[in-house]
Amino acid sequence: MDDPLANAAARDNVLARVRHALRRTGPDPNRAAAAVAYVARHVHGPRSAMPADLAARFVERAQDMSSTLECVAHRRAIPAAVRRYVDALRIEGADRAGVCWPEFADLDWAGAGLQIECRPTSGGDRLGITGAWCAIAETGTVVVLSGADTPTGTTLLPDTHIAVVPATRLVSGMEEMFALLRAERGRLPRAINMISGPSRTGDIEQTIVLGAHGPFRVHILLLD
């Protein structure tokens, strides 16, 4: 799991190294202002028109990219959401079981007939609910950050990711994304995962196969 203070001083301690051979003798603030200002005023290249509703392009290109995806209206429908998407797979009884972070631990997974535990996955789970950080409109990508209480690897190991996703939490494109980061949390978290539908290859003849490095299937909930 990740320690966020064990993260914190090990980025200190390899910064401080950096300053110490170019004779540097602590954080500069004027330089942080100026990196600052540097990225405030650089210009954009070109990009595609966004429309006003954010929320069906991001519906749109997260199905192109081969993620499922279900608008669920409040929050205490998210257990019937995954009740309903796992049925629907026509798959081992055994995806009734899985794990989800600790933000969903209180919501009620035995009243919808699953089995969903709040830890971090062993390896062996079939199924991992998730929040995410936040959705990138324009790519149809869950973006989640690494933390003690986010571990990304219940993203990664489960064949099937169910990702639960704020549409208050969706913007345009990849440059809105940094800029809430830099807003929101100052500091970069020790891993960004960019999760652009399930995981995929084409290195064999170029066939394209899902579930090569990660997830056979990534399922969205969008919670209004």
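None of the values given here were measured: they were computed from a predicted structure. Think of the rigid core as the biggest set of C-alphas that the two forms share within 1.5 Å after superposition. Numbering follows the first chain given and starts at 1. Compared with the form predicted together with its partner chain:
The rigid-core alignment places the CA of A52 less than 2 Å apart between the two forms. For A16, the Cα coordinates differ by 2 angstroms or more between the two forms after the core has been superposed.
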Given for the second form:
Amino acid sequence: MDDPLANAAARDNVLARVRHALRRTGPDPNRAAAAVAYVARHVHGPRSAMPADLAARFVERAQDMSSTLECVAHRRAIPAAVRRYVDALRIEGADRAGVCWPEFADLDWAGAGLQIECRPTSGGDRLGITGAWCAIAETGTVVVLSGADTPTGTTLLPDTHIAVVPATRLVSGMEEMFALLRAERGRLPRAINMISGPSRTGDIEQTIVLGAHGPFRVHILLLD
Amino acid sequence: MHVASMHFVRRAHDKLGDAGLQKNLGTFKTRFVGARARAITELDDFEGTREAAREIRQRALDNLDTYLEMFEKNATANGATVLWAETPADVNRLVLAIAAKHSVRKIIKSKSMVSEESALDHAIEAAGLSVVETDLGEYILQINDYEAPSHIVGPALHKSKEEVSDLFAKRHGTARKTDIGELCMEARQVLRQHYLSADMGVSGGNFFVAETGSVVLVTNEGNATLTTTLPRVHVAISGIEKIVPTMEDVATLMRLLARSATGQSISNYVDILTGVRGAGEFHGAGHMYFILVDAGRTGVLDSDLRAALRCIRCGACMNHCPVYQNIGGHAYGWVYPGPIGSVLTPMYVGLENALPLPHASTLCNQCGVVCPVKIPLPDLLRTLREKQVERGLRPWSERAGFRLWSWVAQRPALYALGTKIAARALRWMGGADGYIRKLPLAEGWTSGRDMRAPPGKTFRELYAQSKRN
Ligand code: SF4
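Could you present the same protein in the form predicted together with its partner chain, rather than the form predicted alone shown above?
Everything in the complex follows now, all chains and molecules, and the chain you saw is the first one.
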């Protein structure tokens, strides 16, 4: 039986039409070499000047995108900061519960009166506590990479996403994030998720409503 | 999608008389235009960034063969399967074949305009599978018996909250809600169940990155992120023109996309997806497919309209178009409305099937001024008008009129006499106040406005007079 996904003919036809449109009879080695060389140069477009204080810019922009922020001095202070945030939101009782990434499993959540389990979520959890691979000052964006210890759903499915962003991981723009990826990872993960504030929609009469599908709230703990 | 572009004039008339639509369009006009104007001032060098974006997209098109092959090689190396669709029908066939291969019963979709071209949802349902649109606007249209989208960014912008209230109460069997927040909440709850139970996610692709074999998805709702994170199979469908060479190119284009579209400095969710779920990963698709779609793109590439393929689908040209602002998107009769739609539709569905569209513009160039990749939309519309003439597609009355005019214009004495009579006749029709209320053969013009009558003498007469003095 023919494989319904066998596709070589379509591929060749499309590429032949592209080459015909570009007035090329076959692969043109010189032109192709120039196109490949362009990729290797990783040319930047015009950039806006970023202030020396990236943290200040990050905070301002993250707030613009409807994230809330708090600075915490050290890792151990994270559970208390989460508790304060949750209390201010008045998520009572059972709603002081949620899930976190493994990197925060060692923190004293119970001591802060929170029930935080270290596991991925399949929905139904109220709080999702994650780290960040880096954060982008230009746009107030939290960047997470997929991986065995960084389940993507924790940023997406809970009602509230709390992201711990180490100040040392602030970069100025998306270009610096890509450079960091090349330096530290080499190979791209399955997903780079850039999160700038809570999920929103303006699809009914252009009225902005937060929490369209993903979290209603994104709270960032900026770790010094 | 069914093409109804030949009915543009009649539909535009209907839309102008639709009070509900006119009210919705009223808020629309002010909001997007103002937000964009503010957002572009955040960039130190907006015009320079626009020029860079134009170059990026043009470079991709001028080297499309190289970058497509580079994309295919890298995507494949990362564990994805790259498929090619020559026609809209191929898109549907491939999606169904993938679904069959992985025993898929339920499909969720985040917004894909290409899949509107092929009416993918209908094909999925015809095959006995279920499909749910997750972009709130697309979802609203889907549950309203697949109403056509009217805008490429906000497909349901034409609907009022009352219409949505009625629709939700009817389809969800819930109490009628009138608060927009509550309506969104209800949709959230319904769609959440679909996300969790779907086997396959179908997304579009804002960009395909040649350097890495990745797809970039941009949303505010986060629906593309959910669609590509939870189901076990992910299919990303987009036109072959959506290739960009590098990640840095994506960074430049992203500075313009959200600003031009909604006036945001960035969209809430930007995802760059590369390959399949890694070892030990809890979420993410284990099977990833790309469908690279031609469906007319190579034809545009091979024409003097190549620049149109630079489009990054921001919607700014329609947001700023005085014609779109007054009639909305439905009158254009196909997937892409507004100025870019008036260029792409004739090229994708045939010049002869969309004759009114290149004329659905005053050529005021608002679209050209705001387009983040500098597509000269009025020039392209003019080019299409020329093609209509060259192919003899204009109505006989227009052709006869122009032939008569050119015959007269080549006979100076006759021309002078003709214009002399016409100028005086028009002056006479203007009456005491100098306004013409009804002009034979041009009632379409005078039914909406009065025309100032000319002063009664032709330019030549006035010129000769001034020479004498
Ligand atoms: S033609 Fe330009 S302005 Fe219109 S949608 Fe495309 S990129 Fe945006």
